[in-house]
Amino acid sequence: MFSIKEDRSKFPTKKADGTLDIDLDSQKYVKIWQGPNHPGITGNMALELTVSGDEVVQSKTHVGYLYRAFEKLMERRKFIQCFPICIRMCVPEPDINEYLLAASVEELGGIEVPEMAEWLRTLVLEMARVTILLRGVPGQGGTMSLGMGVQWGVYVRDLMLDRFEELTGGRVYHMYIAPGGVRGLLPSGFKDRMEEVLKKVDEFVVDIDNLMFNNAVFKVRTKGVGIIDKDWIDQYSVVGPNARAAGIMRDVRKDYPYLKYDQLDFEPHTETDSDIYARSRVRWHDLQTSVDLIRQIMAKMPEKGEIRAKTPNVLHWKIPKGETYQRIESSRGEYGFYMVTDGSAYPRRINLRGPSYNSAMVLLEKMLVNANISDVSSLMVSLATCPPEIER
């Protein structure tokens, strides 16, 4: 093994307003984009980076290349015409907007929704969740250049998303949770063939643990690499898998159980090192959480029942005047939805709160200071940003 000592002479100091003092023209620095193609995983959004040599002295998140402005559109329309639009707050994990919209609005409205539409619903939340993960546990490796693991992760994910189709009738977007419950039942045979997915699963997370938690290369570029102090947990507002990986249990399912969690026998994984390293393999722990969760939900569901409550005709349903906050557990931590109604057929105002807002703008920007250029998709796919959530 070999170390580099870091060369800091170089290095920008600091203003007295406390910014740095970078002048370009004295050649010192550089300052490059990253993106705004897609960097790693997390979408287009693009870093100014500034760096000298090799290392990074200032880093800029900008955003503003995606279809945006979702809440305001939210605002302009009626209630059911909103869930088109929320989805895409989230692509790789929709359902999560579906979810929270359809809570929002059954709390003002005084609905309470079926049992089995809330088993259902329990499930179709951890389809999402393994299909997200899918993609997220092998695009660490994929910074690094090990490849094959995303390509796993694909093909994978697609048979899961056969499930969603079957059930559904969509593959990415499914508007399959609606206010007072969900659209339909399972399939006939739809256990049986979701069994046969998870069995797929289960040997994916086997792989990935050989391909990447066990590659001496990933170790060494990731462990000890990207650390949210603990200090950071609640300054920033830190949440899911990234607070758990500092050995901070945050989890909505388990502190604010909401649909059937509370029946369920799960407990979320932590670790304590807080680097790159630790919040992939909690991530992994979570894909397989995911699936023992999916195979407890089949079991413990009833194989009929009520699916939906009775509602107004959605096109000209007024809901009460009030306020709401829902809130769920993404595979990035804590996600909600702030919806006020005034009594009209429109939301008078819907505020989305996700994590990625945090991740990126502030976690990011801090984190990669002093950063090796060579280590910043990695740690920027770590975090696990969804930069519709920033532009919406």
Given for the second form:
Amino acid sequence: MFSIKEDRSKFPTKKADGTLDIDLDSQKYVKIWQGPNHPGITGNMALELTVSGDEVVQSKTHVGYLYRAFEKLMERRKFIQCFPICIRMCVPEPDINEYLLAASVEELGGIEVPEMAEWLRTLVLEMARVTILLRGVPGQGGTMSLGMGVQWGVYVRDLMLDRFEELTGGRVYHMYIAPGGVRGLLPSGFKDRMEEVLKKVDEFVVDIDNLMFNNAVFKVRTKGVGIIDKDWIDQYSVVGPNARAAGIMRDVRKDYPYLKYDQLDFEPHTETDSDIYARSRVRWHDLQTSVDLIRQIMAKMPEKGEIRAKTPNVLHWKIPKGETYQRIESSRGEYGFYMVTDGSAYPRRINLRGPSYNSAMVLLEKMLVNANISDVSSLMVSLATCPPEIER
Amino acid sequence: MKEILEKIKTKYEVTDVLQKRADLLFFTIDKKMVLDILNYLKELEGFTHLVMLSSVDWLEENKFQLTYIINHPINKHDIAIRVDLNRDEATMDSIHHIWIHAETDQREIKELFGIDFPGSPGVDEDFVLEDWDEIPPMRRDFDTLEYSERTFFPRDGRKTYDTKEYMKSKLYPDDKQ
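Given the form predicted on its own above, produce the structure of the same protein in the form predicted in complex with its partner chain.
The complete assembly is shown below, putting the previous chain first.
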């Protein structure tokens, strides 16, 4: 019978210490830098790829192009002054940082948040999730030159940003969540205008299903590509949609209910294939879950109520010595703040834990070995890499 | 959480126990026992998820604090293990063989705090800084203002005014008071 025996002679062998024996002078291998300025890279990050033909044999992630020392800056600022800094730690989804900083300060400072404020916070966080997923879901197609979905997503996202502007005054950075509560009530007629946007999102969900998930090229290039083994979930601390695509339920909203999520009825979607297609599909379902949650929140939340608890003067607010860890489900998975205070008006240490910290560094380096060069960017985007949270 | 704390107390000497929330427990343990307790909690008690490895500089007490936050994904609670290190000999055992991705945390802490983790893969490589020859920047005794004034000298042509006086002179030029 006819059989193909693959020629593996061009691939590097392992040296005694376990590293690969790659001699660039042998002309068998080429080094390619993908990034820091490259359309296939989210944000500023670089992948140093060693390729043999069109197959990656070694990959290394380089960060440091975006380091702005936010954690250091926050140690020299009062708690209220940390807000404008911390929101910039994740540019497309700033509200999670606002919430985590406020929740940590409230926990250590002993402040109870009014119920109405908790509802409004839940609403804003779900709106933020919709905003980022409107870019994230079609963005997967964008890495394979299916740019149309991205354009549609940007349009609907813009409508959602209008609602943000109406509610908070800002489009990208909102600064709506503050220690003790939120900054304002819903404007009159907000719910109707929000419902109009949600209808547009519903249409977008159907369109993107037809455009991307039923597309033969998309399927061929994503099914069975970039599989995260189930065993790796714990080994690499994979969280959120990436874990759910492997059939392992990880959702902070369900596991550690914060704000009003315990009063809302939802079930995060899981898949079992754990490839790029499954991860995109999980995000697509997440988008629908968030839309449904916004409708539930708007139906269940009270019309009026106190929105901000009384706090000490924020410029002279000394928080007792203590430490805590607060977590939240971002669109990419578990996102947390570890805050340490020392009794002064300044935080002693704020450390951020982002899901990309593990997935874009060690996990991506492992997954890219034996991948085709043309799959590199789609693999990276499927892990929902966000470089700003690696280098804070 | 109480049962697990009792179990730990029979095996290890823990101090400064703090039950922060029903699902979050803090305690301090001796530096030599860290690998042992992390292995025990991961393999036998099901704390399979390393949330983060963080460090805090307590300059006044001449010590670094390392915090290992580990999570039990099934019972849904966290333990934060604190370890105190002497600032003068800041070295800690690496845990990359327990959780592979801890090598990134350790690489970052080595660069930003100067705490060494011998044997951790790539721990001596640059993480976010390039050609840095000052003291590690996240240490409390690193003076950011002094560094930036020395490195990014004031540009010519820039003049600083007292805001109150300047506004007054612009808005009310005739007012001599």
